[in-house]
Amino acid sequence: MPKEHANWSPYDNNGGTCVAIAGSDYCVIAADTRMSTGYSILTREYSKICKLADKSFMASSGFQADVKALQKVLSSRHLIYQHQHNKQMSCPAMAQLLSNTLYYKRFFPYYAFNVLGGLDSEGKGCVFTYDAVGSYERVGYSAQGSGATLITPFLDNQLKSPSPLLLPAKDAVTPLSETEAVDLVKTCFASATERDIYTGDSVEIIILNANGVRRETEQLRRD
């Protein structure tokens, strides 16, 4: 009789949804707080948003063990950068560092789907969206994770971002005010929670602007 091996995988998908919207002078980054595996909820209060620098926040869905490892690497490399340059990384520089870090592991990737949001050197909102191996793009808004397929068409309909192929290039920022963007994010998550079992419990929202960082939470369905 041939010996049968268990179908083991080094990866898991812990679900969850992340959304980011860039405005002319603000950035909104949001993620739900449910962490699951299969049909089990592991915790209802898990933050998927990580502060990388004063003006850079990363929201990540996927395999949360890989996300933690990725956050640790980015944190240590940012610390080295601060010692060498006596300043923090800008958000676009952090976006390039994240891309390089993911690409370096492309043959055994971090199973993490990231959205990076913050303010650039001019104070404009910026959002960068990634795949698992470091391909990235600066966009006006983005959604990643288990609810992304539900939220992205809704954001496309509401925000109608200009195509990056159009010339002359247009700013990838949304026309909404900060309050409207926060309300839109809450609507996105309330809608996705109805249809996606891996999104729910509550949504954590980070708002960056010239005055600093503000944090809000909103309750979602818990079933």
Contents of the next structure:
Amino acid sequence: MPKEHANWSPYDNNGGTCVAIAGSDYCVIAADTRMSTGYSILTREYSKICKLADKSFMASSGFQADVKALQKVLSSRHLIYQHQHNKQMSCPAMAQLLSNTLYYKRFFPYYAFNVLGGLDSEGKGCVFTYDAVGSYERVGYSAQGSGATLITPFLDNQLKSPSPLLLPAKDAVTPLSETEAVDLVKTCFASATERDIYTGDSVEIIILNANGVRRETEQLRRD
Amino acid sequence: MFRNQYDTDVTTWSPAGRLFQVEYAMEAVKQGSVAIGLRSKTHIVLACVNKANSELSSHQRKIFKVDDHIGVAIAGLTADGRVLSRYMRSECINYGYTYESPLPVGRLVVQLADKAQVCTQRSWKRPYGVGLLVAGLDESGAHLYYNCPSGNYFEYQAFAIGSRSQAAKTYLERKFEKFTESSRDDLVKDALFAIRETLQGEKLTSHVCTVAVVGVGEAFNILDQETVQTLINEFEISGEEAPINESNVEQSGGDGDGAAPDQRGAAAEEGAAPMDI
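Can you now output the form predicted together with its partner chain? The one shown was the form predicted alone.
Starting with the chain above, the whole complex follows.
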């Protein structure tokens, strides 16, 4: 007798794209604001970016219910850390925590594709990219979500250092200035919106630097 | 309180209907260095005296932030206080996770009191040896509670616990009627004055005390040493002036005796179980 299968799935994909770029003294984290299910749009104004600590922002695409739960767990863990250590978590520390939290549910994963962006303890931009079960790496830039396959080759063309063997990953912060990086991100989303049906409506951009946090929004095609 | 045959176990009643182990736990609170709290309609101030064991060692932390809207000051066995603060923080975080809103203070103190009560009814446990002044703000306003090792808790407009707390209580009793309408700064000033009362002539500096505030629009925060010293100088309460009331000296002297000084209010019946405060 062929095995019976469930007629429902605990997961759904709400679509969307997330991007982050690390600079020498800034970090840009961006995500579109469209939330969809199947071929329908649930809302055009949903934020996929969450502030986990003063210098750590996480953008996540995938199943937003799991994303929300993940954000809550990490926020609570950060509160505990602050009580115990009397200070905010650094971005690399948060990166490890996120990885451990994801692997904790290795056998019923958070359906979340995350990009963590922030400033490390030296004030340099850092970006960490993850898979659904916590495998992560520090990189100079990353894209996740439905538009990632369209954006990543473009970022490779614009940002990738000539020889990855010469420059170790953590020094691969982009030589671009902050304004150039923000413009690059806007270009990425404008292009991805053209061809990916799950990306569009508007893009929320967070810019983190020594002076603090800045937020920008840019309208995208709504079709 | 004398040693007797009914005081070995917390699960043994005395013929007079007292649990001596619990009362001894409350003694531990009285031996700790002083902690005071006072509240207005919109703010609560906690202050405590930090006495280091010797010049070489650091002070013990007696004031803990539990959440943005709740803080606690302890007197007695600080180790027990630390453990209870960790419990309170955990409860606040879990409540915030589930309900996405701050835990009402009244709920937290009940949970704390129930936790303390458990230790008065298990033969393999001992009561917590720490008194907690819980200061918190929620939808129903500003609150100050006192949690006893006995598992009782009370709400106060102002209170003081620990050694020589009677001096502070006398000061607070004189002033408390004005607290409801006090401004935040006046409340801090009164807290510092109350602390000064307990120091019995010793100089009040920011090295000896810690002050924390929580209120409407102000998350729980411990004031840093510089701010406190500035306030002390501003209010000229370094202790070099004559004490406000000479009679304070007498009352403070009385606290040195073994007789329960904190029951002066209910003084008449000596046999009354001190747990009734």
